[in-house]
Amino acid sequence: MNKIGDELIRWYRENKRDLPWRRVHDPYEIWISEVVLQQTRVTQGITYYHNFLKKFPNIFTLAEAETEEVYKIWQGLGYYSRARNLHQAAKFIVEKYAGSFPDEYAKLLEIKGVGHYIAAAIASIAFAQPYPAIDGNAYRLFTRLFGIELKLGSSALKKEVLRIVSGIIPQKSPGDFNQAVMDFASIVCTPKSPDCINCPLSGYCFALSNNRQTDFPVKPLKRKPKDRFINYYLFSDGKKLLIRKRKSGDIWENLYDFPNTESSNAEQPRFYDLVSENHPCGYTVKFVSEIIRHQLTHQTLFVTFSEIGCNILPKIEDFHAESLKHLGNLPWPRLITRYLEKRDKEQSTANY
């Protein structure tokens, strides 16, 4: 099996992608890159990686930052628990280790949001320790190579692939090996139409020899996303809007949104469910958007935006008035940001 490791490293040194985090061995920058790349395409991740390090060039600036600053720079990347964990972890490392990353794998696992994959990536790349960094790319590559028919996500598969890769990863250059697996699976052993003809591991591959490349990894049955129907209301007196910071227990924790109602179907928006119809200044419905479909991992959102004019803003629990000029400084869900950007563009065009 050591020949597989040698082939992967040889291929990587000849074909590796030129990525900014490949040029550093600083555990802080490696950590940021790995967290950014979770559930994110590399092309999108590069921009966020640079922006994040420009705003927070070291762990001390991140630890000292306000939560909203971290969320704002993360805006649009999704999975905001990653940003929250980064912020909490930075404070932990500064307090417990005086800002220096621990160089022990077990201690890395104590850091908020750092699981086995990220701990192994930091340990191998920053500290040259032979810990396998196993993610979805690794599962695809090694289940094909060795014909492992255990279901993706199962503890049995995790144990088996860890056992196999632990016997392959070299004591020297473990960081190159882990990055080789990532690049090789992204470029050669792709999810669809793998380049088996040019694959240097073709002679070892169970899936290729049995013409079963698309059978691996074995995927569990997909859970059908839940449908949610949300109507947002932009109550405005021309200078301010009603907004709130979302709490924990649902999507978009600690991001901002507007008053809203939720229903079991795409019914007509009813903002009177939130406020009194006897409001002293009354309400003017200025605009109601078409239904906007927004896909999350386990939820499909069907959203409308209603713009409601009023001379005096209504009082709604948990919501406060915010100046229109300050909205851009706050972290919002990408869905709302896109709506606001489109709204501003349309208004600018109309005024022009």
Second form
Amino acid sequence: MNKIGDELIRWYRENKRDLPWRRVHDPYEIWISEVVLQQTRVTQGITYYHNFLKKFPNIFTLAEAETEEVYKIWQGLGYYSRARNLHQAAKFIVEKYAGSFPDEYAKLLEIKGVGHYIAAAIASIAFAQPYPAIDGNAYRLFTRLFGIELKLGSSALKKEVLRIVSGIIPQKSPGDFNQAVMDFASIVCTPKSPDCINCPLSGYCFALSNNRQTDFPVKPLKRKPKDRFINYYLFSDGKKLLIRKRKSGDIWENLYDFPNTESSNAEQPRFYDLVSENHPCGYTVKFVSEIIRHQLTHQTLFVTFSEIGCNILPKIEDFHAESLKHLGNLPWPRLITRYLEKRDKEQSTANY
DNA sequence: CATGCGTGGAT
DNA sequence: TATCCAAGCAT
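And the form predicted together with the DNA, for comparison with the form predicted alone?
Once more the chain from above appears, this time first in line as the rest of the complex follows.
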């Protein structure tokens, strides 16, 4: 009756990875692991998981933290709204539930940044409730097994896979089952060349029997990434730099970066577009970097960095001066961190 | 429902 | 080198 579930559990017992969040059932730690791993590979997320829990060991330490600290721990991981939502959610849980994690699926869904997948993951792993945690791995596995042609992301597919997994997930150890599905799909039923030879489910697989493994899941048409041209200007008097906290409604919300101009083509704008009036001390362009091509999921960034020397830092709205030493405590986009590190290395040899 | 949100590793 | 993507979610 439930061959697929049994085979998955059997496979999991013998092949599961020894990951840190597999050793705990504390909903807080499970929650953190799920948010870290959202759209993120295990190899990339694992150090962030450790660092985060070391800095914020429980819901109270997280709730009491400064937002800036939470962002700083998240620096370099991407999708920074996750950090913002974690912090906001921790405060919400402390306030509404006195810091005790809700164990009801519906209440978990009310938490900012917790959707159907994470709610099911927490409910099943931390509270042993049989909610199917259906992520990208699960969609790939079950569309192949059952030959489901519905498009990834469609509500029809969500409904259909939920129906199927609901009939398979065991009442006992549903958390193990959910993790079995994900581990199995990420190790055996992989996106590119699935290991069908060694697959214990090969006898049940529609895709394999029709030699159509890579036809599933059916992906939505992808649009071409938009180009975006950003030119950064590092106004420096040798001691301080002009920086700002980025506003909402754009990439890298609440992170820091430098004065910049943007244009719709590769033609490079000039830094004095930023400075309305002539500055008595004048400016010296000391260095202009090559164009750095930065590929994001939905846009391609073409970025340059210009070092602008001056005796007195110009006044630009929303920007303020910070000493070079203080910069290390602030959260930066990875792109900017890389440049700052390179800059720091070069300046330690050649005196600026 | 379509779109925006990051990063670094695999191919 | 260019493309694709990896344990989603909010809007």
